[in-house]
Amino acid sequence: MIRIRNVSHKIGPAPILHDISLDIPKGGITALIGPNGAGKSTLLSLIARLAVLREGEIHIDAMKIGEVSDRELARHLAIMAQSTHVSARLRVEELVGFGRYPWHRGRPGPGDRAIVESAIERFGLGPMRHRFLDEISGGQRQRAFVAMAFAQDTDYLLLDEPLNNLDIAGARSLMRLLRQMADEDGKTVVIVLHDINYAARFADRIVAMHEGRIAANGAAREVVTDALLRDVFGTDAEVSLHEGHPVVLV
């Protein structure tokens, strides 16, 4: 379990998150939504100890954030920041490969050749393996980060705005493979979405946040709502229920 207590950060004067107290249980996959600046990504990154965590605390099981060593945690937290960006030029499988240094250190076995083999094959990178990243799409460089996320093997993944560059083909493809790896793997995924159908189709618990607060946590059914859409992102657009899970009509 995640458990985030009293957690308020800011951006120079600027205040991002108000004493966020939160849990987030283990197993499956829970969705942060919200309009631009409501915090998420900073919510994600102090989780992940990519931002230095100030005021508040935050606890991965029994690991306390600030107090775990860098190392231990990246053996049970992984994470795909919103910039995919990288300076050197890689080929698709070295970036993967790079998901396995906490456990290697820069020795990788057999067993470690062995689990960036199944990321590859299992994100469909397997014909771009060999190319560099810069050779390849948009979307398809966004697969190759989520591939080496899952390549840590790590009980929490923690994904910001994975579906950035991805057409919908591509979104639905990646959102059924992190629902199929929190059923059949037991991942707890963690990920900040934009498209709030995206969430209540695939999510567990939506947790939408507004102005650094949390405005609401819970099953899409509960969360997704007309209300919430005009309160929380200032929109008059409907919800209606397909399936069982709500839908935005736009």
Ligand SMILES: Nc1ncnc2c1ncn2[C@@H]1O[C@H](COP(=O)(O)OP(=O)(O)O)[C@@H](O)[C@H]1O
Second form
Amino acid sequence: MIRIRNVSHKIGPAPILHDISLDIPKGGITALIGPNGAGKSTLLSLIARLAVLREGEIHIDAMKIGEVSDRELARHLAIMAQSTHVSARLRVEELVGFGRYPWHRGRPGPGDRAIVESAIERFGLGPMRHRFLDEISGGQRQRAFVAMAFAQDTDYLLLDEPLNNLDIAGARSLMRLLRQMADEDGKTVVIVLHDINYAARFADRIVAMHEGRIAANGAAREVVTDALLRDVFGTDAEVSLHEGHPVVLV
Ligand SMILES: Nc1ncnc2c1ncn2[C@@H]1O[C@H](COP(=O)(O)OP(=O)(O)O)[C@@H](O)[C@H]1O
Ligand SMILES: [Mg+2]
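Okay, that was the form predicted on its own. Show me the form predicted in complex with the named molecule next.
The next block holds the full complex; its first chain is the one shown before.
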């Protein structure tokens, strides 16, 4: 479980997160939604320790953020940040291989290579494994980054808007892969999603953020409502139900 207690965060003088307390249970997919600027990326960065936690506490299972070592954390939690800056002169298989670094620290063994192979296979990267990152499409690159996080083989996987740049086929196939990782491999996936319909369709629970606070938290049907669209997203788009899943009609 990721246990967040009384977390506040400022960037410079500007308050970004206000006294957030939230439990993200182990297993399944938790989607974080909310308008731009709500604080989703900031919260993810604090959990993954990409930003320094100054107020409040975050535990990942028994590990306390701020006390656990980088290496220990990297063996339990992988993050794909919203913007990824990695040299384009890197081949797909090298990028995926980086995911193993916290385990072998520069000396990959047969076990590391086997996991990289399975990540390449699972994410359909075989045909482009020798290509450079700037020689593949945005969607393929996105998949390669998720494959790197998968190769890290952590219990927790944090993904910040991984569907950006993906067309509908790419987005659905990535969400199905994440579903498989949660259902078959027992991973805990925390994913920031821009599109509420993907969250409602694929996630087990949804946390909505608004202006640095948690606005709603629960099953899709409890969270994705006309009231949420009005109060949090500031739109009068309507919610309909399709096979039990809420669907936002745009
Ligand atoms: N490096 C930064 N400097 C100043 N303000 C920032 C910085 N990063 C984020 N913010 C502000 O923090 C707020 C939350 O941002 P963010 O966590 O990226 O939101 P979200 O991911 O939900 O769109 C926004 O108001 C944003 O402008
Ligand atoms: Mg963001």
